[in-house]
Amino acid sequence: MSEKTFLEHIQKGYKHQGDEIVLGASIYQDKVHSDALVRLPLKTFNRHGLIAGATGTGKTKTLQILAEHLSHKGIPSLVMDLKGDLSGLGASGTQEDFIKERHQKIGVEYTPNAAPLEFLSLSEEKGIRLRATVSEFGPILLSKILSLTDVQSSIMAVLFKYCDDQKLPLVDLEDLKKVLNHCITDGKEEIQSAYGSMSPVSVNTIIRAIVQLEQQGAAKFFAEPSFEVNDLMQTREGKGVISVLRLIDIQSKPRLFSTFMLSLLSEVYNTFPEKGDLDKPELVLFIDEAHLIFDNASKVFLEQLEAIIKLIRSKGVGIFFITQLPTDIPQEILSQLGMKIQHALRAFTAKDRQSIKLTAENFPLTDFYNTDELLTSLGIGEALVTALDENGVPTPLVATYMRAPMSRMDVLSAQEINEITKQSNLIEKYSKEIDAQSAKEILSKKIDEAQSEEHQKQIKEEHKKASKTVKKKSVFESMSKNTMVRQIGRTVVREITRGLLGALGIRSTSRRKKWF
C-alpha cells in the first residue's frame, strides 16, 4: 500500500467530533508521520481498555500519559501503583533533549506539567488507608471472595440474616468468626430453631478460609471508617485528582488485591447514578499488574467481575487493565475492552511465539502491517493502537510513536510524598480507625449475661439447700434446752454455708477468666 493511502486511512479513522487525547503520531514504513496523529476520543473511554507489553517497553509511561491527560481534561482517575513508579505524576517533567526530539517528530509541543495527586494505601504505605466493613461486602460477594461452595454460601447468607435480625454489626473479620463460632456453640439451639441447622464441618471450613484471607493482610482492610468511593471524584482548579493507590507490598498477596478490586468495583457500581452515554467519563480506573486479579480466580469470581465490567460503563466509569500479555485477561472480559494499546512482545520460546500469534488475532485486520512481525519489532515508546470512535466502530490498527508524559518520569522522594499526603483534603476523615461496638463485643456481652444468669441460678439453688439445712438444725435446737448444744448447732450451720459460698466463689473466678 502507498504512503498516501495509509495517511488517508489513518486521518479518516482517527477524525473525531468531540474532545480527545493525542497519544502520538502514526508509524508507517519506518517513518513517523506527524500529519497522521493518533487521537483517542474521550467519549469512548468508558468502553474500557487494555495496555499490554513486555517488561520495559513503556506500559507504565502509557498509563501515565492517559492519566495525566484525563486529569487536565477535568476527569479524575484511580491508578494502582504496584511497582512504586507512578508517584511522578505529582511533579512536572523536564525538558530533556530526547523528549524534545521525540515531540518534534510527532509535531506536538511538549509542556511539562504536574497533576494533583491523592495517595491511598491498603497497608502501611504512605497515604489514606482504604477500609470496608464485612457488612458492606454482603454474603454473596464475601462467599465469592472466599471461594465457598453452595452449601457454605447458604450458611453465610443465614449468618448475615441472623446478624440483621439481632442487630449485630459485622465490621471486621473477628466479628465474622465470632458469629460463626456462636452458630455451632452457644447460639446453636436459637439459630437452629429459627433458621435451620448448620454443619459444624462447613462452618469450620468457612472459618479456615477467613484465616487464609487474614494471613494476606485482609484484617487491616476490614475495618471502619469505610472509604466512600465518591471521594475518588475530586477536582482541583479544574483538574481531575489522580488517586494513586500504593500497593508495593501487595504483589505477594493476590487474594487481598482481588478482594479490594471486586469490593471497589461493586461499590462504584452500586453507588454511582446511571449516566447514559456521556461526552466524557466521570472516572477512569487503571489496574496495573492485572494478572494478580485473575490468577487462580474462581469461575464465580470471574463471572461477577465480568458482569460488573459490562454494566459499569453506564455509570460513566472506564476500566483499563495493564498487564504483559492480553492472554492474562479472560477472553470474556477481554472482549469488553474497546481500546487496546499493545507494546512490544518478546519471542524467546515456543510458548512466547504462540502468545504473540494469539495477541495478533485480537486486533482488527489490516492491509498495512504484518501484525505478528510488528509485535516483536516495536521499539520502546511505540505501540500498536486501536480504539473505538464515537459510534462504537473500531478505529484502524496503527503503529504509534508515543508522546512523552508531561509529568516526571521518575518517582517522588519520600519528602515529596509526605508533603502531598499532608495537603490531602481527606486525611482527617480517614486517619483514625474507629473501634465501635460490633458483633464480637455484643455477642460476648450477651454470652456473659447468659452465663451470669446461670451463675445466679446456681447461687439460688445453693442458698435453697442451705436454708433446708438451717431449718433442720433449728428443729434440733428447739428440741434441746442446752445452751451449748444450741451454739454448736449454729456453728455447724455457719460452716456449711461458708463452704457453699466458697465453692461458688471459685466457680465465679474461673468463669471470669474464661470470658474476660
Ligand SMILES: Nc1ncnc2c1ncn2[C@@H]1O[C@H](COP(=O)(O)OP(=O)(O)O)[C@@H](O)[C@H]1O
Given for the second form:
Amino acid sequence: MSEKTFLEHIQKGYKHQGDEIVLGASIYQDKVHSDALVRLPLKTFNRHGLIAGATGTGKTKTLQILAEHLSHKGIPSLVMDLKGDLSGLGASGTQEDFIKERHQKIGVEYTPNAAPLEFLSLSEEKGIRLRATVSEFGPILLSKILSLTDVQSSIMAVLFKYCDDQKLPLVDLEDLKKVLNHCITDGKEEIQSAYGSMSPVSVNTIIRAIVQLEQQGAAKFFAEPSFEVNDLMQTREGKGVISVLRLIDIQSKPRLFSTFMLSLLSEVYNTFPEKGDLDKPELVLFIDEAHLIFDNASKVFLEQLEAIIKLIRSKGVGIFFITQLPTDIPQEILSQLGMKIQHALRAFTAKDRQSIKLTAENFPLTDFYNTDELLTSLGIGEALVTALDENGVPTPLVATYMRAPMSRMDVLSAQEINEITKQSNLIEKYSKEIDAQSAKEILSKKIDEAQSEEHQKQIKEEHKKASKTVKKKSVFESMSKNTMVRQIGRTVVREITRGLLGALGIRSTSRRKKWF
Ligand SMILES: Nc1ncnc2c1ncn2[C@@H]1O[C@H](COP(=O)(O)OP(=O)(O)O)[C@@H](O)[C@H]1O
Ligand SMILES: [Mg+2]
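Given the form predicted alone, corresponding form predicted in complex with the ligand:
So here's everything in the complex, that chain up top.
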C-alpha cells in the first residue's frame, strides 16, 4: 500500500469532533509520520482500555502520559502504583535530548509539566489511608470476597439485617466476628427465634474465612473513617488531581487487593450519578500490573468485576488495565476494553508465540501491517493502537511512536513525596483512625449488663409483664428500649438474593451514617 493511502487512512480514522489526547505519530514503513497523528477521543475513555507489552517496553510511561494529559484537561484519575514508579507524575519532566528528539519526530512541542497529586495508601505508606467499614462493604460483597457458599452468604445477610435492626454498627472485622459468635452463643435463642436457625458449623466456617482475610492485612482496611470516593474527584487550578495509590507491599496480599478493588468500584458505582453520554470521562482508573488481580482470582470475583466494568461506563468512569500479555485478562473482561495500546511482545517460548498470535487475531484487520511480526519488532515507547471513535467504531490499527511524559520519568524522592503529602487537602480528614463504639463494644456491654443481677431482676419483671400480654420479649428487646426486633422472613431473603445491584443497594441502606 502506498504511503499516501496510509496517511489518508489514519488522518480519516483519527479525526474527532470533540476533545482528544495526542498520543504520538503513526509509523509506516519504518518512518514516523508527523502528518498522521494518533489522537484518542476523550469521549470514549469511559469505554475502558488495555495497555499491554513485555517488561520495559513503555507501558507505565504510556499510563503516565494518559493520566497527565487527562489531568491537564481537568479530568481526575486514580492510578494504582504497584511498583512505586508513578510518583514522577508530580514533578515536571526535563528537556533531555532524547525527549526533544522524540518530540521533533512527532512534530508536537515538548512542554514539561507536573500534575497535582494526592497520595493514597492501604497500609503504612505515605498518604491518605483508605478504609471502609464492614457495614458499608455489605453482606454480598463480603460473602463473595470470603468465597462463602449460598447458605453461608444468607447467614451473613441475615446477620447484617440483625445488626441494622439492633443498631449495631459493624465497623471492623472484630465486630463481625463478635456478632457471628453471639449468634451461636449468648444471643442464639433470641436471634435464631426471630431470624431463623443458623448452623454453628456454617457460622464457624465464616469466622475462619474472616480470620484468613485478616491474615492478609484486611483488619487495617476495615475501619473508620471510611474513604469517600468523591474525594477522587478533586481539581486544582483547572487540572484534575491524580490520586496515586501506593501499593508496593500489596503483591503478597492478592486477596486484600481484590477486596479493595471491588469495594472501591462498587462504591464508585453507588456514589456517582448516572451520566449517560458525556463528552469526556468524569474519572479514569488505571490499574498497573493488573495481572496481580487476575492471577488466582476466584470466579465470583471475576464475575463481579465484569459486571461492574459494564455498568460503571454510564457513570462516566473508565478503567484501564496495564499488564504484560492481553491473555492475562479473562476474555469476558478483555472484550469490554475499547482502547488497546499494545507495546512489543517477546517470543521466547511456544506459549509466547501462541499469545502473540492470539493477540494479533484480536486486533482489527489491517491492510498496512503484518500484525504478528510488528508485535515483536516494536521499539520502546512504540505501540500498536486502536481506540473507539466517537461513534463507538474501532479506529484503524496504527503503529504509534509515542510522545514522552510531560512529567518526570523518574520517581520522586522521599522528601518530594513528603512535600506533596503536606499540601494535601484531605490528609487531615483521614489521618486518625476513629475508635468508634461499634458492634463489638455494644454487644459486650449488653451481654455484661444482661448478666448483671439488677438486669436479671428487671428482665424477670418484664417477663412477668410480658406473660400477661402473651408476648415473650427477648433480652435484647427489653434492653434496647427504642428498637424492636423486626420479623424479616422472606422479603429480606429476596432482597439479599437479587444480585449485584441489590447488594449494592442493601449496602447503602446499612451505612453507618444513618444510624446516628
Ligand atoms: N514514551 C516514551 N518516551 C520516552 N521513553 C520511554 C517512553 N516509554 C518508555 N520509555 C523508556 O523505557 C523505559 C521503560 O518504560 P516503562 O514504561 O517503565 O516500561 P514497562 O512499564 O513496560 O516495564 C523508561 O524508563 C523510558 O526510559
Ligand atoms: Mg511498568
